[in-house]
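Taking the form predicted alone, here's one chain by itself in structure tokens.
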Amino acid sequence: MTTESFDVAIVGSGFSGLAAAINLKREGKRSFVVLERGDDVGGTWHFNTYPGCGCDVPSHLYSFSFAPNPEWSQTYSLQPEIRDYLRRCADDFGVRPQIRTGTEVTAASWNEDERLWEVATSGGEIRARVVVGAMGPLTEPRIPDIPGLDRFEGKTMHSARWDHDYDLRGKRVASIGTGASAIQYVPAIQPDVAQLHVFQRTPPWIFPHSNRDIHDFERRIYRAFPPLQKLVRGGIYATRELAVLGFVKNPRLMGVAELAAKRHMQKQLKGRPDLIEKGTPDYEIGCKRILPSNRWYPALRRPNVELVTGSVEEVRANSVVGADGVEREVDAIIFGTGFEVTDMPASRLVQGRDGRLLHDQWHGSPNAHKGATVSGFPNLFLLLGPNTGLGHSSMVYMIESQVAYLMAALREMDERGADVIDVRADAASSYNAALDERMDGTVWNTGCASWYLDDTGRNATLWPDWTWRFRQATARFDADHYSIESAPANAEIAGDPAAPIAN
């Protein structure tokens, strides 16, 4: 196979990858390619197609600021609508020609001699001066290690790899996990299945869902007066940002939120003290992700649903055994067990200087300077990297902040005639130490076991402050925190940054 060269290689075509590609396209002077293992763009919103799949951030905020969509049908969009929005963005902003679907990255290695990245893919090798990791944290499904699972003779699937060819009607189903995905698919499949056993290790805090249809006249107004939709977006952002007061600044304020969640549960489970007891969390609200739903509790009340507390202890050929020792015969097992967020499987594929794996560099605790760069991995930029996650607002805001930082870094390299840029270890260490200090005292560090925490117990997932402060921190490229090396005289750089973008 022929080896191709580009200035920038982007891995992933979800919100992050498309934002980077669109900005590069707008700049108009760099050769770039987007490598996508799926058969279309969309990332999380391409792969997650389970029944009831949707977003718990309002539609007007969960979209690109530069691509408002006046056609949203609901205030909180479902997966097909978000997926279609991203596909339209790829088309409308002209980045489709640079996207290679069905192309999986299998390794990425820094070549110190040639000062570039060698990226192995299912479609051949690509050489790039800069690699942008836009895989996102909700990529690799997490399947728990349950004794006997390999001997199960029925159907198994993870919510992120839903098999729509498998007919659940009339089936006995075990659903494992009660996180964000299960909260959505359990009520959706409950009417169809014969029996549904919901295994819950830890109950979630659940808020009433404020979703509603967006009326035709609203959409007409947004089309006619785009500034109004921008104003609505700003109002939603400001309202969401107020949650930082409870999550970060003063967790005691979360008591008000806890009261609202308890009232919601008691109202929807009235007359079912057994379910109220099972469904009441024993940890501070906000320590784990708060979930919005008006359908979860009613689904648990249905006669064909059993809420089983505790984990699945064993799987047998045609049954599952819970912590209560009861064997329950099932035809299918569905895992709503989330993703490998802090482990980041892709880190095992990335080799930096001296052949060091990113996974080994992190020692089980991912960290990056401004969530983007890691010392010893030159010209590598992560989007939605460590400590850029949110518990209250839109990740698209964080993505656009990081893409601005990426573009500023590329311009800095151009202005200096540099071909290598590597964050200094002391700068990255200082940044993360300050970040960890801010994390102390937040609601996320009140003692519960959540997917926010890595193997060391550190919160490697969330941003512990106002989101506008992250935007401030990424508004300019802090070149003084980097080692910036110029290309040797007469060196040939892969993918001339001045080369025109292919049409």
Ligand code: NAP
Contents of the next structure:
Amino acid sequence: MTTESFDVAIVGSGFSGLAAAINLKREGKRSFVVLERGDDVGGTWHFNTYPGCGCDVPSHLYSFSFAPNPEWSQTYSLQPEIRDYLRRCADDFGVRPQIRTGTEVTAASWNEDERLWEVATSGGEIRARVVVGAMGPLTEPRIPDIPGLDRFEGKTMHSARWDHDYDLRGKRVASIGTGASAIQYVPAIQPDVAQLHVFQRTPPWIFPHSNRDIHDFERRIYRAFPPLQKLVRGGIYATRELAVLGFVKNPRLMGVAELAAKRHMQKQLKGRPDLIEKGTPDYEIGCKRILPSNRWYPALRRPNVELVTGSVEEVRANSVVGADGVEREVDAIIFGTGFEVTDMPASRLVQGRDGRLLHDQWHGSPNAHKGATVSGFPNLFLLLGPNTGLGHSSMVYMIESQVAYLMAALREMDERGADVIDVRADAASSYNAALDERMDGTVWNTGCASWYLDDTGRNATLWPDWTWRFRQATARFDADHYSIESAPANAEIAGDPAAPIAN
Ligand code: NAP
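Switch from the form predicted alone to the form predicted in complex with the named molecule and give that structure.
Every component of the complex follows; first up is the chain already shown.
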């Protein structure tokens, strides 16, 4: 196999990878390739196809600012519409030729002598001056290590790897987990299955969902007057941003949200004190993601659904045993158990200076400068890296902020004739110290166990401030925080920016 060279290699083609690719394409100065292990673009919206899958951030905000979509059919989109939107973006912005689907990255190592990254993929080796890690934080499904699981003779699947060939009709099913994914697929599959045992370790706080169809006349108006859609987007952004007041600035304000959630539960579970008791969380609202749904509680009331509190303790050949010691015969187990987030499996594949693995550098506690760069890993930019997550607004806003930072860094390198940049360890650590200080006193640190926290108990996931502050922080490249090395006189630019790449 031949080795190909590019200025930039982007790993992943979800919202982040596509945003980076589109910006590079528009700039037109650099050769780049997008490496995607799936068979099409879309990232999380390609892989998550479970029934009922959708986004709980409004469609007008959960889309690229540079690619408004007047055609959204609902105020909160379902997965197929978001997936199709991303596919359309890849086509409309002309980045398909640069995208290699079915190509999995198996390792990436910094070559100090040649001052570039060597990226091993299932399709051969690639060399790139800059690597953009756009793998996304919610990528690797997490399946709990339950005793006896390997002896189960029925069907198992994770929400993010739904097997649509498996017919759930008439089946007895155990569903584990009550997070954002489960509360969407449980109501969707409940009418089909014979019996559904929902295992809930921690009850979620549920809000009323305000989804509605977008009327034809609204779509016509958005098509005719794009600024109006922009205005609506701005309004949604501003309203959502108010949540920062409760999440971050003054968690006592979350009491209002708790009242609304409790009222929703009492209304929807009226006459079912057993479910109200099992479903009432004992942690501060907002400490774990608040989930909007009008269908969750009604699904739990259905005669073929049993809400089992506690985890599955053991799996046998044809049954599961709950914490209550009861054995329930099932044909299938569905894992709505989330993703490896703070462990970041991809960090085991990345070797920086001195052959150091990103995983070892992080030592169970991922951190980065502006969620993007890590000292000792030159020319590596993470998109949606540590502490860029949000519980209340659109991740696309954070992605676009980070892509602006990436593009500013590349321009700075051009201007200085530099070929290596590496964030200074002291700059990264003071950035993170300030961030940790802001994290103190947020609702996420009020004592619940959540996937926001890493092995050390540090919140390595969320951005603890107004989102516009993140945009400000990433608006320009802070060169003074980096060590910047100039290219040797004979350094050559890799590849041809305009060259398409055969799949
Ligand atoms: P999740 O929020 O991490 O939820 C996982 C669920 O599985 C939790 O209820 C957890 O219980 C439970 N669980 C984990 N290990 C378990 C075990 N060993 N035994 C029993 N229960 C176990 O995962 P998710 O629902 O897939 O959602 C992940 C993230 O994806 C969300 O937070 C959100 O950011 C994103 N998402 C977004 C949307 C959207 O609409 N925008 C939709 C789906 C997903 P504990 O709470 O006790 O840990």
